[in-house]
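Take a look at this single chain in structure tokens; it is the form predicted alone.
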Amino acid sequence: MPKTTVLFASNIDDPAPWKALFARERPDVEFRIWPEMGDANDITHALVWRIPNGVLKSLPNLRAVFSLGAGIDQIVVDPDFPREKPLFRLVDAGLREQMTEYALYGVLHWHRRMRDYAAQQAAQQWKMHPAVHPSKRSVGVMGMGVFGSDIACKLASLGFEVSGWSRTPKSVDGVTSFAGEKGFSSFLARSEILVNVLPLTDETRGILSTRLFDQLPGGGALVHLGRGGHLVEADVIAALDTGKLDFAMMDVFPTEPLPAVSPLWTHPRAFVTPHIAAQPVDDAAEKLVIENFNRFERGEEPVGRVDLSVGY
């Protein structure tokens, strides 16, 4: 029987923990380290965050390809990916916490006008600002998905008016379900806090544009923690210099790491922070995989299988 291969490859992944974890766990298995590949034709499994194009495609007897995150685009942005291949994507391994995290504390940063008391700790200026009720704020979660349900849930709990909008309906306990291009304009103009956590595909890179801020209330706030390809920077620059957005807390960009030049560093209403806001937790993100990659050997159906039709 062939010798199972692994590869790893990744740019910003520490590969010694993997190959630790396949030394412990699968010792039956080699475990090579891009771009010390070795001869192509070994290589039966790819484990990968990001690969130069065209490697994926010219390993002949690659039977899985394995992301080391929650999104697959930095992999099958390679116009050669072997499409016919089975991909699989971290679909938790800590990451829904976080997510849920980042999209409550930016929520929460905006709603309790945490930018402007800042700004008053810095003057040196004691001033209080009227409160509002979470009841009075409405939140709109763009992909409700594993991530943006609960982000969802837990933005309900805490009492705030919650819409969620999805390319089929959902049903989430507290939150206004709306579904597909019919129920898209209804969503936006109901959402005074946008928080974006869809899957990038083709109906929606660039959604987040002047097309889209411009059936938002106004006035309001985004929290971008989707995917880069969403965003189209200059579309999101005019609509905070405009005042049609107030605040914007992104996490991804078009172009990483965001360029020195942008003017989102120091726009004066905009948080940018460095694709942080899901990290996978080392212990379940080697756990998931590991245990990914043994459902497939056995033949199982592993977790987070991507149907690339769609996109995740």
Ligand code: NDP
The other form holds:
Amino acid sequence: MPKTTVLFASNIDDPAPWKALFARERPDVEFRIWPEMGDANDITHALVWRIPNGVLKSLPNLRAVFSLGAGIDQIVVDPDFPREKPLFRLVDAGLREQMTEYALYGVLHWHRRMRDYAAQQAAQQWKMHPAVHPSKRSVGVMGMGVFGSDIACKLASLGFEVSGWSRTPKSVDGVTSFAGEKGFSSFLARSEILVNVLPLTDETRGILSTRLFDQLPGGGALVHLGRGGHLVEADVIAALDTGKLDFAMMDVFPTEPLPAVSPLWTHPRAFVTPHIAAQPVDDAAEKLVIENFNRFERGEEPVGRVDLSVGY
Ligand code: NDP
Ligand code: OXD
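Since the one above is the form predicted alone, can you give the form predicted in complex with this ligand too?
In what comes next, the whole complex appears, and the chain from above leads the way.
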């Protein structure tokens, strides 16, 4: 039986803690770091954020792929991704609380007019704006999975009127559920604040477009922390320019880092963050991956198996 060998590949993650994890928990496993792959025949498992197209397909003894992220679009974008191999993603792994913090921060930032008050402070202007009770503020959460359902729940607990949109209907206390293409227009029509936490799939690519912005009540806010590929940058700029959207807080962009020429950097109604809504903290991701790895090796089902037929 050939030795178990893990190939680690990421352009954003430090391999050191992962190497140490395997050395500690699975000293029997060899750990290699892309591009120092050695003999392709040796690789049995891949631990990946992003790897050049075609590499995974070139591994004849590959048994499974583990994503270093909750999303997997950056892996399956490879046209040669070996779709018959099991692919597992991070489920929560310490990211959920951060995603919820980010979404709530964006909602509250706009709801409490903090952008206006910051501008007023800069101008040394003392001026009160009327308050709006959260029950009069409707928030729509696109994507009601691990992150979206937590965001929706917490927003509802603050008294907002919350709706959620997902592929299949959901039952979350205090949250009105809309599902699929059929429920989409009604969901948008009541989303004064729209929070996007969808995965990027063939169905959701480019969803944040003029077609969508036109269906919102108008003059509201977008909080976008899903994936860059959801956003049509020219359309969000047009929506901000025309006041269809009053404010957009965005964490992910079609090109990352956001290019210096992007008008979003300096747009007065845009709030840009560099893909930091959730980042690995402590060793939650490491714990999940090693548990999943061990389960897989024992022939048990790991958590977070991706269903490639729906793309997430
Ligand atoms: P889940 O798979 O748990 O949830 C996905 C949700 O989206 C589900 O509710 C699903 O519906 C819904 N959905 C998928 N496709 C469609 C569709 N075509 N129409 C309507 N609803 C759809 O994912 P997570 O919550 O764990 O993660 C969501 C995304 O967050 C990740 O894929 C990633 O892109 C992003 N992310 C961003 C980070 C950041 O720092 N900005 C960090 C981590 C992740 P259903 O429930 O019916 O299956
Ligand atoms: C993820 C991310 O998918 O950090 O986990 O974006």
